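Given next, in structure tokens, is a single chain: the form predicted on its own.
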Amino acid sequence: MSDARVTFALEDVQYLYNRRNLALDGISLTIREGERVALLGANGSGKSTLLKLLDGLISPSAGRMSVFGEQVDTLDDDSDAAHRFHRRVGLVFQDPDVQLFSPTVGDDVAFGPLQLGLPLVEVRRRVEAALTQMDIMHLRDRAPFELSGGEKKRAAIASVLSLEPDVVLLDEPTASLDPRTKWVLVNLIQQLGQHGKTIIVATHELEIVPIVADRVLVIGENRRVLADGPATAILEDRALLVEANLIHEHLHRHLAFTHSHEHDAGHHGETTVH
């Protein structure tokens, strides 16, 4: 992977909301083409802010950041570099309703390609390809408000895939989904990585990480990179996960299973977490 082209390079990046509220503090990292990366961190650690930076929705308050070799401070809204960037990077928000606003799912998936000014025959091809990839062709003529939570997530991902980006950023893609729907979506995300796209998934759900990522970046509650390494090594580092507030200190492993203690008066139970 070291020979792959650099997609994102951040050096001591800081971000302040409203110029005073620290959201990220001294983030340095490099992500290369084709990597599958999980951003792990407790709620409020800055994962969503980092994804917005990588998507170009916000710019660093301090530090240096380049995307596809272009410095972010040169990516003004009117530059050719900015247009190239936004065609190559797609962000799937945690709330799919942010991305689903058209009368039908098909219209939502077609919106991006139409904005690019592509011929209608190419728009139709991209819509069909994205719907097929997310296995929701049957939802093409449905209104977004009629969909279940899992269907909305898949439609939102399809609306990004229709742009045919090189990089797909996903913010808590499995949040608030029932177990069956969650694992269907996880498998679909895994397939995106197998197609060669750079995948960056922000999550605090440890059980999905081995399937969607090979590399893990842990963002600590101090809003800095706490650890960066192979998914297996990170997930086996119990002290690190406790420090990042990703597991409770009583969580431990027995053989191939993970159990969490439930402490109450006179009872010590164990609940299996898969």
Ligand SMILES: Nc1ncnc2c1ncn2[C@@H]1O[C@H](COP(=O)(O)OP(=O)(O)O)[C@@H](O)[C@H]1O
Second form
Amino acid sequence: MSDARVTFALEDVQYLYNRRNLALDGISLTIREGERVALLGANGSGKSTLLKLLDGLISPSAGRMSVFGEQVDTLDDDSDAAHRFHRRVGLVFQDPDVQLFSPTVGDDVAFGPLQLGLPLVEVRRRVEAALTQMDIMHLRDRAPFELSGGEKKRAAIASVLSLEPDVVLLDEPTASLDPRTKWVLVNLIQQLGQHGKTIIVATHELEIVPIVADRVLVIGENRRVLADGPATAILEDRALLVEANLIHEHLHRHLAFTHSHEHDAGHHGETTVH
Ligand SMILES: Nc1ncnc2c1ncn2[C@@H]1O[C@H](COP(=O)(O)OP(=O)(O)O)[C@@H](O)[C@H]1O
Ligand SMILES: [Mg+2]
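Please supply the coordinates for the form predicted together with the named molecule, as a counterpart to the form predicted on its own shown previously.
Below is the entire complex, every chain and molecule, led by the chain shown above.
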């Protein structure tokens, strides 16, 4: 890929867990520098697997993939998948407890820059910038385990931001957060995008999509890209969203005269509709 502004280019990428469980089947996509993309798909459609591929944690089982213009090898053994692009891409895991392991939030946010061997002055600058960006300066000396879900999430994002990646991948960032906390986080993610970073958010919560993304990639239940287009167009395509199991036809009829915010698949499982 000669275009330097192409961040990710995937052609017909497959991924199999343990060489037999097909998680992604023939994914082709191009993501350019500075894009804000939502990766939509029902549970089990392969969103987390795709983010792990983009982060270099795993390598394609088949197909071609390039990151920042460099070809990524198809490896049989993921233990070797330490790619050079790794530092330029940061993944915020769905479960913040995976990302936070230090005695204090400040230590967690400093961990990455310290690993890079940066001078202490620079480490301190990055920690302060990341904590400020996530609006959690006041949590700096707190233990991660005593934080609320939303605070943990912001600390986990800060621990990725301190590496100053060009690309931030977020896996279901609003899962299991109460509504107020969710919208605080969504606004923080929106601000990240406005700072020129490439943002890819995996979610099945349709209501957050217009705020965090301009473009939507829908992964179907067949683990292939079902649609790729502007967020507004995709969110209006009810038939497509039903096909991807992101909204339910029956529920949609019932909610048609209430708010659009109640249309997402994240709620329909547990909400009783009257
Ligand atoms: N570690 C794993 N080992 C085997 N299969 C897995 C593993 N992780 C995910 N899968 C399978 O891969 C498919 C895609 O999963 P995942 O990427 O987690 O989807 P999503 O994030 O969209 O819910 C699912 O069928 C899931 O069961
Ligand atoms: Mg997932």
